[in-house]
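What follows is a single chain, given as structure tokens, in the form predicted on its own.
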Amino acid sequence: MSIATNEVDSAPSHFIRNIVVEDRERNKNGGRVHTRFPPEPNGYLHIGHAKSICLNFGIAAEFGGLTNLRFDDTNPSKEEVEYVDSIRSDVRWLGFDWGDREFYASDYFDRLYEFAEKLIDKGKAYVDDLSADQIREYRGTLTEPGRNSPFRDRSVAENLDLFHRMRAGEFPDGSHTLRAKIDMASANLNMRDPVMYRILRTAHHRTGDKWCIYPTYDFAHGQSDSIEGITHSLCTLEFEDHRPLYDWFIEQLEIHHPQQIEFARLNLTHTVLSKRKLLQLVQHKHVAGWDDPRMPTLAGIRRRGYPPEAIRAFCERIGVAKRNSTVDIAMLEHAVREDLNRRAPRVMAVLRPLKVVLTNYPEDRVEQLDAVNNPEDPSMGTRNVPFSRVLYIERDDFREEPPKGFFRLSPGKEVRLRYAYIIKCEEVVKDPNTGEVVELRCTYDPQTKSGSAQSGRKVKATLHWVSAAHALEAEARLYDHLFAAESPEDIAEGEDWTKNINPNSLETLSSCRVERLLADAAPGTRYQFERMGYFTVDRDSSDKMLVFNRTVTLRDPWAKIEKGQKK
């Protein structure tokens, strides 16, 4: 693991950590701690997976243990190499390294097949001829027990023969399955003779056409953990009802027995964290791909500019619980702001430019003013900002008829320009056809230069700006929540959950102006645009046009909530 050790050491205690501490005190597993992060390569990882990644890698690192990256690739019809590559990239980006411990469930297909044969030999598994619909019908309900399949009592010899013929490809897809023989009357539906193998003629991204039968997730998962010597199998609460089955398989096979421990998954407001639904967003082109900055995928939030350090801090802050709950997305955004406030250099950028001409400033004069790069980190120093006769300010910083409490620029009023002078609006120039304000004619007070001995005159507002002759044109993409509703999946039965997509989740501004020093900014570089928010250079940038994604605004409702809670 490559993250700083003190990040792990400072992690608060929780029930899983307490279990590990107790196991080590009893010398269970010889004191070893070996975890795994086991994604299915059927989609991109999302922010919910980050919690699991941080937990698995973090708990192992704290106790000097190991963590495997294992792809549970048992369903080739939905798996792609693209997803494998993206998962590797995301885990590394988040700050973790699995060394040489990259494994796949498909690595164990031969062993799993042997395990299945062993269960057949013990009379604990049988080949069933029921169709998928019939299996569901025979399974029963939460209030009614299931019924035994008419093929449940086949002999061991017949079951072995049929299973071998399934592997040999003698039967069509869906015609036979291998099922565990447990208890069709069990109160736990997962124990009612679950399917272990199904016939599926689909090429696998690693094994090709070698297999035409594939193990189910429930059968492969625990045995893969056992083969790898995992000590603590950490998973989310939806697998709690699967734990008796996990244990049953391992006990019947008499192999190393990892301990499955369930924890609450991450749920966020204004967010959908279902890979199936995220795939639907991509396929139906509600978004521009898995890494669309509005997506909760790790690829999406990375492109948007969220730092991995902020994600780790967020996962630590929300903790590890036994009961599901929903976290306000403002808490995630707060973690991002906290991190970027410390590390992001400040620059001035005007998103909606309004031209300002300083009529009493010499036409050929250019001053280099001193600007602070980050007041939170003096070591980042200062930079020169050119100041000239023609400037741009934000259009929203001017009102021809200002409402009460508006202290920014208006006719006859004064404001200070950041790092520069106090200016006064003398004249408003409008487009004769539309009546739109296109230019402000102002005067500057040369005695009010910021930092000079005569700069003490006070005004009520300070505006950011850029020099028109020196600024670069840029595009800014302003992102909002992808879903307007706080609980986007909370809809009436039969309604389309995508109706909650926010139609204003993206606003593109194509005539922005930014400081020229950003000309060589590399994709992924983060800045605070003073007064406007945190922005990240997007990969779509080119020599002709810089493109910025708004990572997060400067408003921080969660900080106010926290402050109120401390009182």
Contents of the next structure:
Amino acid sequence: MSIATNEVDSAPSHFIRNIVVEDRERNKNGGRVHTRFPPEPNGYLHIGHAKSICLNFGIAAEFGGLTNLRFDDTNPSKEEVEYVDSIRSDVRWLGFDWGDREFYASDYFDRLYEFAEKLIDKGKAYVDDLSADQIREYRGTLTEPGRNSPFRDRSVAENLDLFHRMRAGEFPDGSHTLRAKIDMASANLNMRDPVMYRILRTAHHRTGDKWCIYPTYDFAHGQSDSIEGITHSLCTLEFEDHRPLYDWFIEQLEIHHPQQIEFARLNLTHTVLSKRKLLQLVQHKHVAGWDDPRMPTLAGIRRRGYPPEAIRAFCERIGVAKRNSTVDIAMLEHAVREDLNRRAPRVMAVLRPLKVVLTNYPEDRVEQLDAVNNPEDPSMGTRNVPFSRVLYIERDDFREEPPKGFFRLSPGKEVRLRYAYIIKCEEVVKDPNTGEVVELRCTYDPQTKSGSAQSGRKVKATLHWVSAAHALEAEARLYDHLFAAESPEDIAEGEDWTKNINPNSLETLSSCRVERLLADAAPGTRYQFERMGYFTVDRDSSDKMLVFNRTVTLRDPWAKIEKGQKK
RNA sequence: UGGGCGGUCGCCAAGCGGUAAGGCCCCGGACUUUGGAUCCGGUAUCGAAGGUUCGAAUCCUUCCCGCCCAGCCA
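Can you now output the form predicted together with the RNA? The one shown was the form predicted on its own.
Below is the whole assembly, all chains and molecules, this chain first.
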């Protein structure tokens, strides 16, 4: 079993799995299960693709089958190698392996060309001289049948000759097409003599200038699946109408017949998942790039710190069905927290530092305190954290005038410092000009050292902290949903969806203080900053400045209460 | 008004004639040196209306609502 599937104890049933089970019971395809993930290399993969990847690789692995990675590169004008490289690394990062079965629709251009000739031979395809506009006119509408092209009844010999000359480059772009001869009156528009080949003088990222005609996706996709011996061609709902066409090609060609099954694509709240819109976000600099941690791309999610295991668990949990749906992004975030809670080492980091001086603690004294690395996993051990007279605590953990329900630090009140002592706020020092609180003067109770006999006194809150003299400075990038609106694409007439971009989706804090051991953390390493959230070392991090991405916050009931009070 | 596909809790989603799983969110409460985690408990009669049946979310009929299709995009 692959690492990708063994973490899910019992895979929930869904209709595609049921179909596969039935197919195997009937010994269809000799019980073989062979799927493929067929992206077009014209953009970066996103969380929606992850659903398809997990489905395709997951269902095959579950039944001892294989999954191919196939690039559907039939339109050279939109496709680039940058994208195939990113797709490869994203699929690998997600945890899946396609072995040596990396294919391209362009690998099959010769075969496809022969298939086209065969259809011409059978009188099932013809070269059309109609322009794109004319083809559209002849196609009819949803409620009216189309009309036959005047070129529909050319002889086989003439069609063959014309098709060869198309390939030979005798005609200008767009002047001719090869069309399937099916039924211009079909209620299914896809069956109204769809275009199989178009003339396009654009260099292809793999085949170079070899071809000036390219098969359409509709003519290439099904046959590519067939050539690869795919048993179950899983695709999204919008291709349901195309299935009769793909079946028609396969039957006319008398080749292996994969079974196409359609499922609903993933939609997520507070984000967009269309390639066009993601491209726009990048090109118009609404984000820093495809791997901006706010992007729903796998590259972005990875940089943000989402673990692949969490993505897989999420994909398993959302299920597979035919109903259009939009999953609450909270479900994704939950999967991330669940995974990181188990695995991320805990560390103390103060994001917005407030100086605390313990007036009754000796100037030059430093204690090494014992701290647990992960309460969920004792095997992760403990570490020493230095404690001294001058500390930093989180600014949000002090309120001069505490609201109802606030049980952190305020004048005259006590709290525990995690792994250390109970302290009491004796004095608030303010900047005489601005009135801003700049320092707290507190006393500590030596009797309350963590773990000691008399440490049992209860206080309402425990704060994280860092020793001023020992801490390292760091930058933290706090991310929020890229879109404040739940459904950013729901907009009024004349409005632009980009108006829903959350202006506060990124907040950069540059004077954070963190435990010294974070100095050696490699990019991509994930931690829990106690009480603040999960953070991941960014690739921008250096000796000069440590940089952390907030992957996801911790659940924070107090923040919720306070938000409610303000309203 | 053509064709295809859907409509089960706020959001996902099981269920396939025998009397509504689960997860997320939310609300209580227990526990807690992370207001974290964990643990308990709470919340639907299945788009509507008829019908068949001892019995229907599951079968039939009609209706309503949503999504997709008129690229030489995928």
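Positions refer to the first chain, counted from 1. What you are looking at is a predicted structure, and each value in this text was computed from that prediction instead of being measured. Rigid core: the largest C-alpha set superposing within 1.5 Å between the two forms.
### Task
Could you check whether the CA atom of residue 493 moves 2 Å or more between these two forms, using the rigid core for the fit?
Shift of 2 Å or more: yes.
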